[in-house]
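Here's a solo chain for you in structure tokens, the form predicted on its own.
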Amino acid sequence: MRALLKGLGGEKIQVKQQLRLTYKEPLSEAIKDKRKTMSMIASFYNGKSILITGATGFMGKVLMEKLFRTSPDLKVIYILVRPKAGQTTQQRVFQILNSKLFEKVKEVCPNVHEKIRAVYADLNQNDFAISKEDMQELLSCTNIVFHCAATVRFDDHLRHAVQLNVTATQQLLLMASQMPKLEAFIHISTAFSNCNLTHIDEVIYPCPVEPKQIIDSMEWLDDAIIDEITPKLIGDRPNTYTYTKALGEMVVQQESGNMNIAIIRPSIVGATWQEPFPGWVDNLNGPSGLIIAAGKGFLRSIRATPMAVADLIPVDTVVNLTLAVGWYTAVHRPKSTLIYHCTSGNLNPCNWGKMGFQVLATFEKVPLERAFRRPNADFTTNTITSQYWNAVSHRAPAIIYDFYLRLTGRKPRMTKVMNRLLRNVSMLEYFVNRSWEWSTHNTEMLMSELSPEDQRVFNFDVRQLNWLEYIENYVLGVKKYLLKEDMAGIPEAKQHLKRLRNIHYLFNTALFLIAWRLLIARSQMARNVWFFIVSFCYKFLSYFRASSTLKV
């Protein structure tokens, strides 16, 4: 009897298990279907308190916009801001939110003003000069830190570059270590932090001198000594920017402790590719300054290798990867600090020659207003040729124009503008004459971890990028958003270019006639050639008239 009951009990248990299994399977499928239609990354940031440094910069603005647009239920975004150009911190925030970039955000998150908490801070000072009340709030509430703040000036003094790119990173890590609710710390570096190498892996490369020694020495060395030792410290790197960003990575590695940290290395960050709309850009860094200089006719020649890879990456691609890394680092908690390369050269290369050709082709259709000369930039490959064209195509026209300004009673300014442009271009020559290889194993691994919906919403697959379309949108974005030129002015801009073309032809003709006249006056051979040409033309006309008379 007991065996029978046991058997019946066993059958009952098996039936229950079968019922449970048959009920569980469609439930799991439903959950899977639901996960396919929702973004896990967007859901992750809802309810979070996020600290962003560098939020008033180019990438910081796009990062905020994407967070508010995809995760409108996030709790708060803390941004470190200092007054600038007579504006208070609140006025600067108001100006950012009322820009074209945040138009879509206001539709999905009408109370966006209430979700931004501007904290007065100065990264040049100890503890960032943050008040005790604000510091306590940041330490007790922050869940995610995105460290985007940095000086990106290539010619910045080493002391200032160390303060912003190294010391500030160290101080922020110290703050983060005191945040009990911190889930992830994401540090934005640069793919060129190790540009002295040709092949760069997703690892942190050590510098000869420890960051702490550099930080300490900056406190007591005077500027003259720092200027003297800077070339020895940076070694085969081209500038203080790349050097101090490498030091910043070492600081992150050394000060990470038990925190969940990741480093993202974007290459040359350019205008938006897709989000919130194509071509948005608001600063002169990277290719934007070159595009304007070429479009206005200031830049006619640059020393560059046309076949070198232009490792440009759209800013929204960098932001999408950053948010995906923040989610992955907080949820999966990797055992070590992972580095993610955000580059295009290995997966979807585009060279400088192709890019330059497309920029000029776009200016044919959509020229910039009030150009100095017609857009027509060429690449030179050696120093002597570059110096020649700088003298002929850049400095000489600037001097002539300044002479014209003096004659008309105006202050000369073109030579100063041209010298500044050539100085900035010379600092970019290191990057437009070389190609690099970056490994992207961690970036590709992260892409495979995302659901189809997350791959769509937070797309950082640069293989899908159409370069010709992107570059055209980039040029249009520079015209509309950076220079704020109206598209209705395109016909007048084209007429202006025609006038410049006619002036160019007239000037060249006059220059040729003057040179030829001087040559005739000084050379018997030139006079003989001139008389031969004139007599030949006279005989040809006489023959033509005679032939016409015979036919009649």
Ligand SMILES: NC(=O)C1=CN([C@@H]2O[C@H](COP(=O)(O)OP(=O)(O)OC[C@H]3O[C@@H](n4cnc5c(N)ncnc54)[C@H](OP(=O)(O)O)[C@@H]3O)[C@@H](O)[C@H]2O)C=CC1
The other form holds:
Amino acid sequence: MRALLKGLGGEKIQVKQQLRLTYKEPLSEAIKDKRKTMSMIASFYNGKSILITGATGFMGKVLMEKLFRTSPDLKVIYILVRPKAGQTTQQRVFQILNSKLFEKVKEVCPNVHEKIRAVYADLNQNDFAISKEDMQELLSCTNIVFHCAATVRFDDHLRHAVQLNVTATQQLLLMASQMPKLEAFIHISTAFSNCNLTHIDEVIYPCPVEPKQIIDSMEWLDDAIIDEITPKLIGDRPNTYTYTKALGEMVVQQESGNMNIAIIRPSIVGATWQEPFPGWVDNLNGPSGLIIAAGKGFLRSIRATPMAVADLIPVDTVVNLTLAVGWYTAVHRPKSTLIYHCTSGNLNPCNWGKMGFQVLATFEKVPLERAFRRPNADFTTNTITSQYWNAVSHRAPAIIYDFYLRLTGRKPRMTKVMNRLLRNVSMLEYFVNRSWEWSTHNTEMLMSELSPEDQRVFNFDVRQLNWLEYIENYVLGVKKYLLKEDMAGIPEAKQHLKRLRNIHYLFNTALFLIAWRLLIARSQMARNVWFFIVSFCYKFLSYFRASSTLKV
Ligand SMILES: CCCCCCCCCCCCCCCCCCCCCC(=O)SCCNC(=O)CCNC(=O)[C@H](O)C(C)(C)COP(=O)(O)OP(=O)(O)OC[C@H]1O[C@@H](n2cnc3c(N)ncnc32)[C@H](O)[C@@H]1OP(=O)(O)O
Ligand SMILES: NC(=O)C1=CN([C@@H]2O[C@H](COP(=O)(O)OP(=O)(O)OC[C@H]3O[C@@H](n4cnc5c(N)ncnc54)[C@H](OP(=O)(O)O)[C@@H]3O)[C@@H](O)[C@H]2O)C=CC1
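Structure of the form predicted in complex with the ligand, please, following the form predicted on its own?
Below is the entire complex, every chain and molecule, led by the chain shown above.
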């Protein structure tokens, strides 16, 4: 405990500059010619046994899909899966393989079911609760490990976030160190693991308290004490997620031993850009939840800086980089752990204002069904203005709607939904009011190492991304794949928005008249103004009637 508190005192730790030394074999002319026509990366994964954690997650699914599609001759993909929501591990895999995302895979790799091996595992438990036989097979066969599993919740309790993002990473590295055939271990971190800095290099920045001390202390500290020390531990990071991801990186560095390891740091991962088709997304994380909230008219204003960089990165871009890094790490064996930033801001920046505008423009053409109010996107940087809009634009309509529900004998629910939404939005505000700069030397170096064919098949060059097109596809993807809304319902959704507009005008007019009536009853000046307006209108109408009679 003393060591922990000493660490909190913030001894300045020197940031170790990572060496960017790489070992490269000279290439013969024949190999150079071959490189031009075939994908080295795709053929590298053929025949390999690959272990993926977090394969049931957003990124994990896209990673598996791409692997099967581009390297159908791979030997096997082991995935560590736990049963969830009443589904067994096998049922979960079956559901993934039968989803729209995997439609193309089934054409290219018809025996995909045989090549995927779901291993029962819970990363929260000792040895991941993997059976002896399964463990034996994983240790003896695995060639490549992709570690994607994590808790990505911002409000997770520190104990749980440490367990999954730090301890599980440590255990997986220990497992990997016992794999005789291991060629590369790829750890997925986040570009925001050091979001307390504004310029972030492709290096590991140590946290004041050693991960081992944190892991140990989580074993004996009770929840109340953990709650108390959490703000001190996370320091100027906004949540336990970013803090534990930073600790996870330190663990990777410390436990790397002789293994070939690389770390990928994606920024805000969004829907697919191109592959297997544009706009695929299946969870509410990052902007997806807010896009829905805006499209349904629940969220009409947000405390965000319109000019701040929206560092979004499509999930297929992250996956392409991850696979390229896997290949490069295994084949070229860099002498130190390389970190790759997978970000868009420095190469092809888009800002939140532009994003909000395009989201709204898309909802004009393709609205969501049964919206609560018409979509709108006001960005404000001022806390007071933001609170005003929260009261007027969010809470008041929810209260009125609940009143209407009560009147019609139904259970009120909108205020609860709105409070939850506003709480969630407040947790994301940190990320929409700042801009970061990430250096991308290693990522650019890797791009230059790829053959033209690999650059095409495993494209991670975000400079080619057209933001307006991407955001439009993202919004359409949210509607189709996340909300599962039918495009045939668009005319009805537009009709519904027209009705909402009329209700809005009617409501505002009624509100104005009531306010005016109250004012007239209380103020002489208001009465005088009212008398002046009425007499002016009367005179104008009389004049108009008289002049039209004269003309006739
Ligand atoms: C005017 C407006 C205009 C807008 C126009 C639009 C313009 C765009 C502007 C865009 C600005 C974008 C800002 C993005 C910033 C992202 C920065 C990320 C940076 C870091 C990147 C990373 O490296 S980090 C990885 C990403 N990490 C997250 O982004 C986690 C966040 N989030 C949570 O940390 C938890 O979400 C939090 C919040 C605790 C709540 O937690 P919570 O419990 O209150 O609410 P939940 O969302 O969990 O759940 C509520 C109900 O949704 C159900 N549900 C949950 N997930 C589901 C799923 N996948 N599919 C189906 N349903 C799901 C669930 O089952 C609940 O249903 P039920 O109530 O029935 O149980
Ligand atoms: N999404 C984003 O915006 C970003 C993500 N990242 C990183 O990318 C990686 C993948 O993220 P993403 O796919 O979005 O996250 P998801 O939440 O979609 O997926 C998380 C995965 O981890 C698995 N997992 C969680 N807990 C356990 C457990 N106890 N035992 C076994 N498996 C578990 C989940 O399994 P289950 O399905 O059973 O819950 C799921 O497969 C993470 O490391 C994340 O930090 C980095 C930057 C941004």
